[in-house]
Every structure is written in C-alpha cells, then in structure tokens.
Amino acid sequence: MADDKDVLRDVWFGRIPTCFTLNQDEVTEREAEPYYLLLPRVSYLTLVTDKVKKHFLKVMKAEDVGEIWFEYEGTPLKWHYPIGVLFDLHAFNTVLPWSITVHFKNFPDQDLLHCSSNSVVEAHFMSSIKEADALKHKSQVINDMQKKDHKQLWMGLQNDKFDQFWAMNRKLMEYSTEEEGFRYIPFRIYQTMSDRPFIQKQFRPVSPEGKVHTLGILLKEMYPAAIPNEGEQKRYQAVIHGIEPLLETPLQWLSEHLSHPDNFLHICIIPVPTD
C-alpha cells in the first residue's frame, strides 16, 4: 500500500470529547457526577468504557446494576459499530462534548446485542476482518496468518497500540503489482433515515474497462440521493471519520487509508443541517 503513515496516524488517534451522565431513573445512593472521556473513534464503546462503569458503580448498590448500555437522545447506541460511526451517524452536527446517557437496567434487547465481556467484542472484530479479507483477497491473507498474528491485530486495537496493530494490518492492505487494487472494496453505507442497518454490496475499485472508481461513483450507484443533480442543492453529507472526502477520491486509496481497524470503509450519509 502507499505509505501515507500520517493519514493512518491521524485516523487512529482521532478522539471525540464525550460527557457520560447516568440516566435519572437509575437508583443511586448519592448524586452521580458526569464523567468526561476522550473516546477513540476507531474503537468500540464496550471496550473503552470500563472507567465510566467504575465511576457510576461507586454511587450504586450491586442489586441495582444490570448490563450497562448507552443511549444518545433516545437512540440506544450499538456497541458493535465503531465509536466514530456512531458519532457521525447520530451526532455529527451537534456541539461537543458528545452527551451520552448511561443505563444499568431495562436493556433494550430488540435494539442491542448483549456484550458480556471483551471476548464478545474480539469475536465480532475478527469476524469483520475475515469478511473484509474475503472481499479483498479471497481470504488468502488472513488465512496465511497464524493465531498469534490475529491476536496481535486484536491486542493492538484493545490496547490502543498503533504500531503493533499496523505491523500486522499492513499485510491486509497489500495487493500484487499486476493487480490494480483489492478484488472488492469492503464498505458499509449507513443512514439514519432507513430501517435497513447499512448498505453493503460487492464493488470493485476499478471498472472492467480500467476506469478508477471513486467515492462519487460508489455513492451514485449505492445511494444516488447523496449526489445532487446539476443546479440542485446538496441534501446529504457523506462522512468518513468525521470528514467529507472529495467525491473524486479513488476508493482504493480510501480503503487503504480511511478504513476502520475492522478493514471496512464505514460511510455515514447524514442530512445537511437546515438551520
């Protein structure tokens, strides 16, 4: 892959200032102070909120504590989506810090997956990486890795170790010189306006005629409303890691540099604010 390490670093170290407050319906022995944290965009809520949990447990009795879950303005937050995706999808045009409500009861089974331990997050994360490599290299790279290599990817993410993670992940971002990129680009397009969780289809980085596919070409095919017609006002923003990349950006470059650690390019389609 093109060695654009500064971009990879900027993506990895992206943080969202967040204020966690305990839901007012929770039973506490004394008032619970809010807890502030810089959340890593590339991680998962259940992986980085141990301190949040400990903070609120200090004011609660053990019998009042069930499985922790998080909510923003009435929407339960899916822990299996990367934190940056959750923010861009639900809170992109809001004032910081991001205000998240913490719950210890009434777990919304119909909206959220249970997460009893970090091993559940690890299983989800590794499953995504394997799915992405099936699209990129017919699973050849991930299958050639040893168990300890898989563990290195996970530990790099869990412990926020950029070099440890990328020493292994760069293998998943390579392709041979005779190829013009990955077999297919692993991507997911999210929008809050739909009941469908996300759009995911097979899409090549280069057309059969050799034309480089860009972000604009992908959106035009997968979510045409995101591209305004000539003379039309722009209605949607296509956001990746909190920025709007140029529609002319090649998908292959985006996949190599702006994918999350799970190796997917997560694209959020959000309405342009009207005020």
Contents of the next structure:
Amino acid sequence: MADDKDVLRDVWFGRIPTCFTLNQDEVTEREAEPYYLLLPRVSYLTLVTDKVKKHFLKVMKAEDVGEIWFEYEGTPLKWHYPIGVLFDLHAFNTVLPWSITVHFKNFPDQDLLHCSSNSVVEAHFMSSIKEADALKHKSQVINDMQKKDHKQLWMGLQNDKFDQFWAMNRKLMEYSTEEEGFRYIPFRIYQTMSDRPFIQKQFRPVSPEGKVHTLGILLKEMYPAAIPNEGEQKRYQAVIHGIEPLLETPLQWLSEHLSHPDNFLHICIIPVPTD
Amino acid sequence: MSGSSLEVRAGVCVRTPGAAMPVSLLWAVDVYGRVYSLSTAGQQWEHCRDALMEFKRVTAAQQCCWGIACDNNIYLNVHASDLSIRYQEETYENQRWNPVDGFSDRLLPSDRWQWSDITGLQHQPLDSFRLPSGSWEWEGDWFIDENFEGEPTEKGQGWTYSIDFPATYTKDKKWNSCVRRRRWLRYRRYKATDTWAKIPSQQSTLPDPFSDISCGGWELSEEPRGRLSLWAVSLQGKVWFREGIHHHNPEGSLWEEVSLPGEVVQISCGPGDLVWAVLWEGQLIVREGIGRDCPKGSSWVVVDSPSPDVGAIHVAVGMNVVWALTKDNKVWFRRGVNSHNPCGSGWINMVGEMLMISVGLNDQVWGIGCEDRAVYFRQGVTSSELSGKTWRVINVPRDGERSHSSASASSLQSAGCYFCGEVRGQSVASDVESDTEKGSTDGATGLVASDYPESLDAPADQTSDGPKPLIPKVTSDSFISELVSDRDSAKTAPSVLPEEDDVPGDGEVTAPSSGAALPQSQSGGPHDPQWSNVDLEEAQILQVQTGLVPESSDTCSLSSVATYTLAMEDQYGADEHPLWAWVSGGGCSVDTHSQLHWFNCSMNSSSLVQSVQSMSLSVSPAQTAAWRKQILEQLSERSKREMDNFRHYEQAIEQSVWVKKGCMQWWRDWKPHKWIDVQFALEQFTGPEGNKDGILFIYYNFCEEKKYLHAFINEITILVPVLNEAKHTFAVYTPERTKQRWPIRLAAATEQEMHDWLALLSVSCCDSRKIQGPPSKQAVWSITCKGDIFVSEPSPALEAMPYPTPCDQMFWRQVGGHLRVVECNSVGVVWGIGYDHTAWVYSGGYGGGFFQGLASSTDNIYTHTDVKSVYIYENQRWNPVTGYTSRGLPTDRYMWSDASGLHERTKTNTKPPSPQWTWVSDWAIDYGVSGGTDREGWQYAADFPASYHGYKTMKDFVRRRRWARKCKLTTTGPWQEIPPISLSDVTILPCATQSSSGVDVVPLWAISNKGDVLCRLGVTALTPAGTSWLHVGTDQPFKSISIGAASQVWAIAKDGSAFYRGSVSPQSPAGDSWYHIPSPAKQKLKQVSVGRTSVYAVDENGNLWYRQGVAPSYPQGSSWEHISNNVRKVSVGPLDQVWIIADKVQGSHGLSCGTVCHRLAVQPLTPKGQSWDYGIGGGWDHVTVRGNSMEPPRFRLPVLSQSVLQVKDVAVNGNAT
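Now show me the form predicted together with the partner chain, since the one above was the form predicted alone.
Following is the full complex, with the preceding chain placed first.
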C-alpha cells in the first residue's frame, strides 16, 4: 500500500524537462546550442542553472556578460519562486519541454530581485522556512534547531538530498497531539492575472468549531473565483506541484505533504485552457 | 424487542474484541435517570439500555460499575470478559482403613467429618454448597481431582494416603497408610455480566435505603485479585462498608456499618487509601488507617469546609488528590494530599462552578457544570500538575441522537402505548420482588398525586413518598431525586388534562406495584383519547429535542419533559444538550497521551462524520480517502507526463557524497576500557549500480596520533540502543563483532542526538541492503532484555543444508514498541505481550519509536505503552538492644540496595530505567516476593546474603523487604492493543505453506497472566487480532503453551509439569482434555515449543529437552532426551528448525548471556541437529522463528548419493538413540 512517504518523495523528485535557449539579442561568437536539463520542481532557478550558464558563456565574450536572468514568453521568471511554481503558473498545460530564454543583459530590475550568489538564495530560503515556522509553531521549532540543523536543511535542498533534508524537515512538520494541526497553515496563492504577487493570510487548519479546513474552504475564503458556482463551468484550476488536489483535501495534510522545502504550500490559480 | 436489546448490548459492551485502542468507560446519569457510558475511544454517549429502571448514582471501577437505582437498591454491572468469573468450590472426602472393610467412610469418633474442608474442621458435604446469589450458575457437576501436585494419582481415583489425619499426604499407598482422602471439585460461574444485577439487600441490618455509593481501593492490594472497596451512605446519614468484594466474589458478602462522628451526606473513595466524606453540617471527614491489611480504615479526622461561611456539599478523591464543592457550587482543590497525609494541608479555590465532581484513574477529573449541567473534563491533569489547567466541556451526542431510523420507530411505538411498554413492566417486576414495602408506599403516593391540584411547578418532593424528605440534603442530587426517584412527577403531567376523572386511573397505572400487573391494552391503547393527545404532544417535543424516545425510560422522560419543557425551551431552544446528574470516572483511564475525541463533535451528524474523519488525518481513514487516492494518481501521472519522455536529459544537480559528522564518545577497544571522545562521520554515496551505501568512521587519538576505525554500512548487522540513566549509548555490530561479542559502543551527548543518529544509520543500513517497508511474513523476531524489538529477514539459505547462512550475518532492524514476548507464524499473524502483560497485535507497519520521519510508516503506527516495576531492597540487622534497625554492621550491604546488595539504591536516588520511562506510582512494599513475607513485607535470613523466608526464627539476624515502584513507557510502534485480558504467553500455529486466501482461521492459544488457558477465535491473516477468547478449563494455572503445525498443543503448568491437549482440530479448536506428561526426572519444565513435528522444552535449570517418540498415532511421545544446557528459551519453527536463547556463549572478549543461537544440521531424519551456530547477543531474551517456513534451496544430488545420504542419516539417528 502506498504510503504518505511516497508523496514526499514524488514531490521532492518532481522534475521539469527544460530547454534553455539563449536570447537572440545576446552577442555571441558563434551560434549557441539549446541546453536541455531536468530541473527539480522544488529548487530555485539560479541554484540549479550553473551548467546552463557555463554552457552559454562558452559562446560569449566576457565583457558582454551581465547578471543572468530567465524569461518565458515575455515574462521574466522570478528566481525566488520555486521552479515548480513558475512552471505551473506560466507554462502549465503547454507542450514540454519547457522553453526558457536565457538573458545576460538588460536585467529587468523592476521585475526581478538580483541574485549575486547562492548565499542570496540560501538567505531567501531560510527566511521562508522561518516565516513558515512562525506561522506553524510560533517559531518554536526552528529556534530550537542549531545552526548546523539549518545548514542541513539548506544543504539538503542544494544537493538534492531528500533524506538529509527530511531528516531535519520532519521536525518542522510535527505538531503536538493536543493540537489538531499547525497554528496557521503557511500558504501562498499565486495568480497570473493580478498585480498582487500572491495572497498570504493567517488561516487555521481547523475552524474554532472543530471543523477541518479543506483546500476548498481556503480557496473560497481567499479566492472565491477559483471555485465554480453550482452549475457553472469551471474557470480556474488550483494547481499544486503540477496536480490538482480535490477541494475536500484537508489543508493540514496538504501542508505536511505538498509544501515546498521552504515549508509553504504554494498554490497556483490558472485559467482553465479554453481549447 | 429482544433482538434490538441484544444489538444494544453489543454496542454497550466496550470490550469489543479486536478493538484498536485500549478502551475504558466514563459513566454518567442524566437528570432523567438514564445511564450512559462514553468510551475513551468513542464519540458518543451510549445509552445503557439494560438499566431497567432509572438510576440516581453510579460509581465505576475498570471492571464493573455500581449504581443506586430509583428503588434505592444497589445494582452491579460487571463488564463481560472472555475470561469468565469462575470460582472453584472444593471439598474433601475422607476415609479410614479398617481390617474388615478396607478403606471405608466409617471413621473413628475422634476423626474429622466424612466430608470436610481441607483442614478437616468444617463439615462440608457436597449438597451443602449453595450458589451465593441468583447471579451465579453451576458449570457442571462435582468431579474428583485426579491429579495430586501435578502427578496423576493411582487409577485416576484421586486418593491420597497418609498415616493419620491430619498429616502430609502422598499419592502412593504404603503399608502404613491408614487414612486417605480425595478432593472433589465443582465450578460455579458468575452469569450476570453486562447487566445490572441487584445486590440482595439485608433487610435486617439496613433499615434505610442508600443515597450514595463510591467504590475504589483497588490499588491497596493485589491480593485477593480484583479487590474493591465499596462505601455507601444511607438516607439517614450512616456509612456502610461492603466486605469481601474481589474478582471471584464481585458482589461482596455483607455490609458493615462504620461508626461516624456525624451524619454523612456523601462519600468518595479513591483508588488507593483515600476516603473522604461530607457531613450534613458541611464539614469533611477523612478516613485514617486505611491500608493493605485494613481497607476499612480505623478512624475519622474532621477537616473544615474550604469556606468558613459555606459548608461543603460534595467531595471527590483520587490517588493523591481531593476536590471538593461548597454549597455555593465553588470548586476547591486540596493541597498536599498523599498517603502519609490523607488530610492534606490547605484549600485552593479553583475556577468554575460545579454540581458534582468525580476523580477517576490517574487523578483525572470530571465535573457537572452548575449552569448548563454539561459534563466537563479537567484538561491538563498530570502527575506534576494535579490540579490541571482548564475545564473543557465534553461535547458528544448521545447514541439516540444519531440513529434516526430507530428513533422514529421507538417514538411511534411509544406514541401508541406510552405507559404500557414491556420494559416498564419488567423494571417494576424486578424491584417489586423484594420490596413489597416500597410498592405499597408508591401505591399510596399514586393516590396522593392524583388528588394533587394540577400545576406544573409543584415541587416534586411535596408529592414524594416516605423517605423522600431526607433526600434533598444533597443538593447536587436533589434535581435527579425529584425526577427519578419517582413517577410522581409523571402523575403531575396528566393532571393538566381537562378530564379530572381520568386522573385516578392514571395514578394506578403509573404506580409501580400495579403497573406490572396491568394488561397492556388497558393502560395505553390508541383508542384512549386523552392519552394519545399527551403522547403525541410529548413525542413531538422529544423528537425535536433528542430525536429519540429511549424505550426503557419512557415514563420517566415523559414525566420530566412534561415538567420541564418550558424551562428547557427557554434556556436551550431546539438544540438541546443533555442535562447530567452524575458522572463517574473511576473506570476511565485517561492520561496525558490519550487522544480523546470528546470535545469537537457537533450535534449535526453530517459534520460529525466529517470531523471524525479528519481527526485522524495521519492514520488509516485518510489513507483510503478519495482525495488522497486522487493525489497519488495525479502525482504518478505527473511523473509520466513530465519525466518519462525526458529521462535522457541531464540532471540539474549532480549526486555526490554526503557526509554527516558529529561528536561522540567511544568505548575504546583496548584496556583500560573507557569512554573517549571521538569524531564520528557517516559518508553516504551512491554505488555503481545506483544502490546506496556508506561507511562509518570513528576518528580517535591514540598516543597523540590520529587514527580511525571504520565499518561499512552494508556490513553492519544491528544497531542496538542501550539507554541508561548515565549515558545515551548504542552498540553497532558486524558479523566479526558479533563473533567477538564486542560491539562498537558509542555514546551521544543527548538522547535526541542518539535517536537522530540511530534513525539515520538505520535508514542507511536498510538502504544498502535494499530493505524497505514492513517486515515480511517469514521474518524472524527477537526481543532484548530491555524490551526492544528486532526483526530480521531470513535468507532462503538460512535453514539450508549443509551450508546455512551463518546466523551472525543476519541483519536485524528495530521496530517500535516495548515487549517481553513476540510470536508469529508464516501467514503474517504476529502477537506480542508487554511487560505489563498487555496483549498486542502487529498492525503491518514499520518504524515507530524513535524511527520517526522516513524510517517509519505513517499508517499503522499507534501509541504503545508498557509498565514495569523497579525494585529496591530495604535491609536491616537485628541487635539485642533495639531489635531490627537500619544500622548494619560496617561490613554489611547498603541499608537500601539493589537485589545483589552491592549497589546503593535509595528511594530518592533510584531513577527509572531510562529517561523514556516515568514513574507512575509511589514506592510500595512488594509482598509478592518468592519465599513469602510477613505482614510488613519482611523476609528473614541468618545473614546477608542468604536464602530468605517469610517468617522470623531464632536464628535470623537480618531481614529485608522489597519495594517496588511502577514506571511507564509511552512510545509508538506498529502494534494495536488487544484488551482486556492480560497474557503471559501466546502461540500461533506455524503454517507450513502460506495460505493464499487470508481468510483461513489460524489457531492461536494463550495463557492469561493468572494462568488460564485461552483459545482465540476468529484469527485470520486479514484479522490477526481475532474476535474473542474461548476459555479452556484447567484444574491448575499454566505458564507456557505451544501449538504445532498439526494442531498439537503442549502446555506447561505453573508447577513445572507438562500437558498435552487431546483432539485439537479445526473442527474442535479447543480440543477435549488434558493429558499429563511426566517431566524429565527432577526437573521442572518452564517453556515448550512445538514445530512441525518436533517438541522441545526448557526446564528451570536451563536444560533443553527433545521429546522422543512423537508420532501421529502417538502424539504425546515417550520420553525426554537431553539436548543442551545453558538454554533460556527455545523456538521451534514450521520447518522444525530449532533456535534458542543461550547463556554463557564464549566470545573473544568474554562470555555473553542471552544469545540467539541456531541448531545446525536439523533434518527430517535428524530432528535433534548436531551443534549450535551463534548469532546476535548478549542481552537477548526472546526469539521466534515460527514465521520462517521458507524451504531452503535443494541441492540436486544424484539419486544414488541421495539414498546413500539417507542411509547415513538413519545410521546416525540409530546411534544416537
């Protein structure tokens, strides 16, 4: 019988086949071949694209190389969103491999954060984890951890070590038996159609009356349009890790099993394809 | 009717076999006198429908519940158990020899009675035995005890001979045997279980009826088993103590009045030695002098009411707590209460206003709220915080509120004939039989009531009968007294009717004495217009409010509703919640780890179902939920979609070596052995074939030179946690280290760190060996002396000939839980027994304990508890001046020591075995020491160390006594408890082949911890817990049992003799009779194991015996053949393979005790094997190979040589015998 552990593995080892092509405006010495890579859904673009960078730098002059950034069909891709979120948000329901354009100039300062090194990613990742634990356990678990434990979380993500990461992360996913779940569920709801980057509010896994909150209840509260009214055509999909969980799925379970390594449940609301 | 009541009873009976959780009950009575119980695993109040009348009060213990019914009689409800209450009556037939008649019943005038008790002093003919009450029945007729001290007597006649009365008897007739006697036995059985049986009243000594009862005292002594104290208060304020309640006499024998300093209104008895009562004037009294030898206590001490102006009205005591209520409903907690100071030191005012309070097991507290009459549970009560944190309302529906179908049926029924229900007739009949007096007063009351002017708010006690004016002394009870004790209020209801002339008739109908006699048609036919009016109206109200008219209390609820409808509608509206009158937690076992589902259920049944499902998010129900299935399916689709066609793509992150480092201490290999600081590192990498592997490094300094020790992860055979109070250590074994009996011993800085490392190393080891998921059905299970459970996957070559897998190469992984015994068979049925004798069944999971996260399955892991005792000894020496004192000689042992006397162990410095264990009791004298003790628990001897006896002689100069303190472990593991019977041994039929269907019944036998032989029914591969026990009668207690592949059942009695059970078959799972098998000469057997055909037994001196001459036609065999010594335990498997736990196994670094060993060269023709192969040890206590039915791969030998081999085998066999 499949176990919930399998869900964790499936989530961790999710990969998006990606084709990187160099932006045509870049000055190159010779034509750049596209570069094909399996990107971990749970990681970050700048963390896993050293090979891509190396590949394209081979055909470029050093003086033409600025900070690398990525773009998909005109949209600059925010490296500080997990890769899976970027894909689900912008390219779900499209043909694979995912075609990403690589830029080395004209960094869109308005849209993207700078990322000079992996330590910036690390800082971002750790601050997400801390924020999530503040919601879940009033920061008690993360504060009880030692520096090396924090490092283990980060190294686990960086080196794609599932065991290493989860040996530590499981503590972040625990809650006392007296409670029915986390204090608040760390979640973010993304949408392409809005200027707001994402929705994030305090939301408990169980109502004061003891009713279990489900994905449907969360969406109804946060993004009512995502739920079709009776007899209506479904207009939006709520996608997590490339799947559409049923609306009756308990939020606490989702948070424990379908959160990204940053401990947030990232939910993408995307329009149902019209064709 | 009878069908439905049966169904209800099944529902009420908590001891549903195979229940997942250990279940206990909270009992309560609502204001209408209906009795309900709420299970710790349940989510609704179950109406106790076989309570044929209304109850005022209940007081519960774990095994039973006592109650006072509205007839003021006391009723007892003993919970049914598969192990029935069976009492053995015995009497002796005495005969004397004379030259004329030989042995005859003609005795000398100076002799004893011809039929007597064992002493000969009591005349006891067979027909003098009477059943103690109507709740008992004879099991069969008298029969002769054919055995004497475990040996069969001559011709099975049971005679034992002696020179004269009274003397010692032998089973052999000698030349000087002048007298003989034999024992006759007859069993009687308590039949009134799961029903309210009336305790016969003693009219002569009890002039007034009871108004309060409280039971407790079960912690005072374990002898006799199941002993209870029951205290009762009569309406006149007298206190009575029920003598002689214990397991074999659940009803007790008689009431004894206890003298008092005043009039008592209410009393409370705790599980231990606390008894408090409330006086009419508002003070409290505390019983002193209660102890093991004197459960009744000796004197009272008065304690003032918590509040100087307001008297106390109610008290509730537990093991170490006292709670009280004053007349203004304020709640008080008594500080500083314990055994030595039962009065405590001062009162603390607590939050909340309550009508009554009950203290249950583990000092947990329940109360009934003053405002809402809801049942509250005190949350956060722990041994360190006895006053708890907050009151939390128990918010669960009653069973009637959810079963709408039955509700409508019964309300229809009651609408038709409201007052003529059979139930009512029965209830009346039951109390009428002895209470003619009461019947007549009630009849009189009925007439009074009918004359009474119509009014809804008439105080009930104005209409009440004789003893009534005394009742309102206890205010918390008065509400119910008003309602319940009487149908008077019922009579007020019809009085609202316009037709005055009908009222007298109604009075007659409701009067209990006449109600039984009334024909149904007369009292409530649908043609009776007035009645149908009322009925419909009431039925509607009831339907709105509760959705059900419980049939057994129709009259009562009618009356109550009629009286209180208005008030209730005002206060609570349609969403009514039950009004409670009394609650008892005395049988309810809740502790800090209990997960109760009592607080969140709403009345709406649909939302209830939802919350039930979600309460257990991480356990099984979620596993089967549609949303979960959908997620798994989508994830696998996603993998296909996004990855299957792109496998050739490069991975973004390259896999690399991962190193985890840490600091540890290492017990160094060279002398002098000591703990030294080392660096510890685990390097994990992915091997060439994608398999994971790793190396363990231990870096140490030797003569200022850096050195290291390493072990390959794939060579590690076992990781053993060795928790003790001083260090968090674990041992790492490889085959080499197992041979040496010298593991790598490491100590982590904290327990948490040790567990993290163990979990990580364990995952690495399993990964490297590609072991994942739950153990297979063939797995070999073992247990260490610390109770840790290990499991090993047998290789097909484990039993191969001639080259079996060496048993030091077996890889063992740990499974959560704590057990003393584990037994399994090859269809995957695995049972365990804890140190506290709790039975557990394996749930199919893996991990648990400290294996959290990845090394553990999410489902099938449950809370697992165990309790064991820690012992210390108090030693004293006699001197001529002061007698025995704790002043010893300078050369003596510590005055407080361990068993050896070598280590000091005081009450304060003795800690639980490891930090995982917590104390759950105080130190108490242990009277159950072998050799016996005196009344104060002392054992005497001439000097330390010596053999001790339980009485003092002139030559004894030292004495000691043992103190025990219980500690409890709470962990998790893949085990589910099988309540309620405690076991000491269990055996499962070893199937030779795996059954494919999973529905074949698997024979499973067990011994209860009292020595009863039990046979489990309904065990299959799919339902390994089975359904119920079948009790197999024996004339003496047993201690070990084993069933072979052909249903051969062998057992060992506590006296060391062996028995064979005849005619056990699938058709007759319990067999027919026991056959005595003589033990090996001068040896007392202790354990037996039966494989396919082989029978092995171990005696108390560590000898292993093989039963010779066992054949299908002669299954008892002929004689015992000695195989080996230094054997502690044996397990014979379905292939007749023989494994033992051996002592004194030599390793390169020393002897080890408790080693798993494998008998080599066991073959069908040489079942005794040749020699031992040594595996993991020491410190092992138990092994079972009864799941391993994997036939070893066969070597294809040429036909000729095979026959040669067989001939050789026969020859060897012949030589040996």
